[in-house]
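In structure tokens, one chain follows: the form predicted alone.
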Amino acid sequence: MNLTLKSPLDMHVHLRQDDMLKQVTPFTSSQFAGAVCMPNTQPPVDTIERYRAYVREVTEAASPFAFAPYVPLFFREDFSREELTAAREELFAIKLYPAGVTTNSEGGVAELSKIEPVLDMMQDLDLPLLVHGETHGYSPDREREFVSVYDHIASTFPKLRVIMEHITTSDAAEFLDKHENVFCTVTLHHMLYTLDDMLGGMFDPFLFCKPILKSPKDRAAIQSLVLSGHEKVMFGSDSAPHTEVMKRTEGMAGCFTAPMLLPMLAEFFEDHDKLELMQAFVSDNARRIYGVTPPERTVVLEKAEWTVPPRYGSIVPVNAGQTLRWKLV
């Protein structure tokens, strides 16, 4: 039995930079026709010159696969209308990180009250806003607290496409339909795991991520949203590599899922008798929401067991040693 997907897309992935980027990019480019490649590098991708350089770096690492790197600019409060207008035809979107909420976000927005002039420009230029939606409050509540920010932005700028990245809570799932201009991405690990998987037994550092895993109730809400075939929901893995040493000693946040994303997604949809929904979730919805045309590729999965390796180089995947039922042809 085979499963054929047309030009699948990962709408949120971390490829890092330099040697790490060269190591992990092929896991994404072998499965996906394109991906939204996060700009929280060091330094961040916050100018058109850095954007062009990063696109070149990712494209080279993705070879020989036909692959489109969609790179959002890292949000700056001092973007000028002239700067964004001049580069509009090249730009995909802009990514907003509240300062310090996740890896390499120290240069993010410190005061959300100051971003509205840039949001107004983005609305005029039809530049989507991607958001890591967390406050600096109590960790399990950070995303819930940020829903009011989404509400304010979406209502103040009704023509601005607002993408809630990697939603994890029932609150965010319920909020999705409040505004026509709000969309979201969902990760594999937030669909499958809860906080108890990370903390309930021995602490699993490879399941530590931001936003953190949530409750069974929240997971059920996210699963229901995906399994409903909702047209405003896109797959974004948030696969985020760190070396095993950094995960164990520095407590770096991020789940590395890139090598097995499509096989595990196939298992998830098959387990719920909804394989027919996978194409829209991993491609069609994103193509419509963003208006992108990725390279035409056919990706085939076959029903065949394989075991996830204990590590990929210096990186440990979240499900090392697990036997999967689907594999990439």
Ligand code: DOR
Given for the second form:
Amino acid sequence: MNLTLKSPLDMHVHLRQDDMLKQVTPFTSSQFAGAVCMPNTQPPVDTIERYRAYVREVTEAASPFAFAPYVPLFFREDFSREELTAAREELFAIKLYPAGVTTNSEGGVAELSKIEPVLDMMQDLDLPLLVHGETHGYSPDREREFVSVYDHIASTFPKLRVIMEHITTSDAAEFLDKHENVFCTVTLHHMLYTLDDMLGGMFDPFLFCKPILKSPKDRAAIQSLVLSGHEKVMFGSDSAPHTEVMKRTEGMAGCFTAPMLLPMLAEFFEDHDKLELMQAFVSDNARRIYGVTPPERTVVLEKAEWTVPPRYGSIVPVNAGQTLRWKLV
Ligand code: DOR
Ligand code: ZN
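Take the protein just shown as the form predicted alone and give its structure as the form predicted in complex with the ligand.
Every component of the complex follows; first up is the chain already shown.
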């Protein structure tokens, strides 16, 4: 039995830079026709020059696969209208990180009250806003607390497309329908796991990510949202590689899921008897929402077991040792 997908897309992934980028990018480009490649590199991709260089670097690492790197610029409070207008044709979107909420976000926005001039320009230029929506509050509540920020932005700028990245809570799922201009991505790990998988038994550092995993009730809300076939929901893995040493000694946040994304998504949809919804979730919704046309590719999965290796080079995947039912052809 085979499953055929047309130009699947991963609308949120961390490909890093240099050697790490060369190592991890093929896992994404072999399965996906394009991906939103996050700009939280060091330094961040926050100028047009860095943007062009990063697109080039990713495209090279993605070869020989036809692959569209959609790179959002890292939000700067001092973007000028001239700068964004001049580059509009090549730009994809802008990603906002509140300062310090996650890996390499120190240069993010310190005061959310100051971002409105840039949001106004983005609305005029029809540049989508991608957001890591967490406050600096108590960690399980950070996303819930941020919903009022989304509400304010979406109502103040009704023509600005706002994408709530990697939503994890019932609150965010419910909020999705409040404004026409709000959309979201969902990760595989937040659909599959809860906080207990990370720390209910022996601590599993490879499941530590931001936003942190949530309760069974939140996971159920995210699963129902995806399984309802909601048209504003896109797949975005948030696969975020760190070396095993950095995970274990520095406590870096990020789940590495890139090599097994489509096989595990197929398993998830099949377990819920909803395989027919996978195409829209991994491609069609994103194409419509962003108006992108990725390279035309056909990606085929076959019903064949394989076991996830204990590590890929220096990186440990979230579900090392697990046997999966679907395999990339
Ligand atoms: O767990 C995470 N890791 N969440 C993020 O938002 C960033 C990412 C990373 O870059 O490592
Ligand atoms: Zn991310």
